[in-house]
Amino acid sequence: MRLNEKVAIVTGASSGIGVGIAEVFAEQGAKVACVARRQEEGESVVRSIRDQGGNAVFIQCDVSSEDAVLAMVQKTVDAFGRIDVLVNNAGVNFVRAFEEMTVSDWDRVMEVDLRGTFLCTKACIQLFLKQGTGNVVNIASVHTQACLPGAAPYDAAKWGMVGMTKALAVEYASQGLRFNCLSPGLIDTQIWKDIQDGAEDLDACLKHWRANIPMGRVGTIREMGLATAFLASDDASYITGANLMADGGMTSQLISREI
């Protein structure tokens, strides 16, 4: 198995893309924290992998408060004994007209998707320093390569996660240790169902999205898993740096397609 006896944090492990990977990385041999704020829903994704034969426990964590992330990391080691893989996947999206924007909507996203992402790294990175190994897959989003309207402070901290994942990616290569970030398009998640329950035509809105994504489809979330899981396994032992696009092709095509 791709990733057999490896430890690994997965936060935003309650649902969505974060249960797709934790999912996976249990079914490839891991040992998963399933990390998340939701209690509930965490403790249900754990025992869904339990039963599935999996390894894995759950642990309550806000990501934005250095303290309960430091708190997260020991009991993960106190739970396995050591962390081989971090993946930042906890995150909020946020659509709002930038001049309606307040502070409090800005520091929100900044403080879960960015913030979230440099407490969880700092934390692990000494313990990576000391074994000598340790790799971190940090979930971007296809907003890295383009925008729409509404979402600057998402935009913002995306684009500020690949920033920190390529100057991590060089400042630890010689030391054993690998960053790249996951980029997913559009997924089936809680976003993709909001935005059909939305529509004003569902049928217009299907057609839209398969229009514009060039292999007709949204992806799902255990494909998801198995791209973070390759980036997070020995497979990619020669990938530090990069930012995967996981988007049907969407990135790629120059212009929307008329439906």
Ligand SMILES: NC(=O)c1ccc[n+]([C@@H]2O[C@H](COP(=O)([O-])OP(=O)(O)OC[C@H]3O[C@@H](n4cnc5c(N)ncnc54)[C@H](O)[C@@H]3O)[C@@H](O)[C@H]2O)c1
Second form
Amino acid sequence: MRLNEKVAIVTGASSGIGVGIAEVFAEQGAKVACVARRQEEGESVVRSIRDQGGNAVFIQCDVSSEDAVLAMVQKTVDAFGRIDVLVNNAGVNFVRAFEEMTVSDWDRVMEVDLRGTFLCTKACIQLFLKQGTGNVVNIASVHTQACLPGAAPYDAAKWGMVGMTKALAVEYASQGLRFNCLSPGLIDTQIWKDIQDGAEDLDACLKHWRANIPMGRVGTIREMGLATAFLASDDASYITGANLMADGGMTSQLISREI
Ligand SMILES: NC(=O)c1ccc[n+]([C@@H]2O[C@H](COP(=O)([O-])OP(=O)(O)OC[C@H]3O[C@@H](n4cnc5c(N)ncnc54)[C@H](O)[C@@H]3O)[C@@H](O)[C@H]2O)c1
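Structure of the form predicted in complex with this ligand, please, following the form predicted alone?
Below is the whole assembly, all chains and molecules, this chain first.
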């Protein structure tokens, strides 16, 4: 098993991609701290992992709060004795025209997507250095290659995540630590449901997205889990500072096509 006996923190593990990552990690032998704000949903994810024979605990935490993050990292160590992998997956996004955007809109995205990534990474780094091993996978987005209108704070935060990933990869490579990004394309989560629910013509909506994804389908949370597990595992031992696209070819297509 790729992650046998590794201890991993997965943030935002109460829904969507975070659940896929936590499930695959547990399946591949990791002990998983499932971190999220929503207790009921988080505990239900942990129950389901345990029912499948996996080892997981739920830790409630708002990743934008330094005190909460420090307590979460301590609880992980109390539960499992060490930390090998941190997956910064918690994130928020919304679509709004830039001229209508407020300072609190900007802050909300920055606080979770960028500050949360900074706080969780900082809270683990001393332990990683003491252990002489440890790696971080930051869940960024295809928005780190190409953008859509109305997502300026999200794009700025996700590009910031990539910048921080590369900076830390360079800073800590000689001390045995690795830092990488996984950038999902359109994944079968709430956002894909919202896109379909909001479509005036569902058939046209499906055709549009299929045409804009060379593989002709959205990705699954399990596929994101598998790609993250690869980056977090020793199979990726010579990979650091990377931003791996997991997007069915979306960002390799030169022209987005309208149907
Ligand atoms: N779904 C996609 O198509 C897609 C595409 C590209 C990138 N992403 C990225 O993948 C990650 C997961 O997205 P998702 O679609 O699964 O979203 P989601 O909304 O289903 O999950 C996000 C998770 O983060 C948690 N979260 C939000 N704020 C938090 C906070 N302050 N503290 C702790 N947890 C918090 C939520 O409770 C939830 O568990 C995000 O970083 C997102 O930007 C998603």
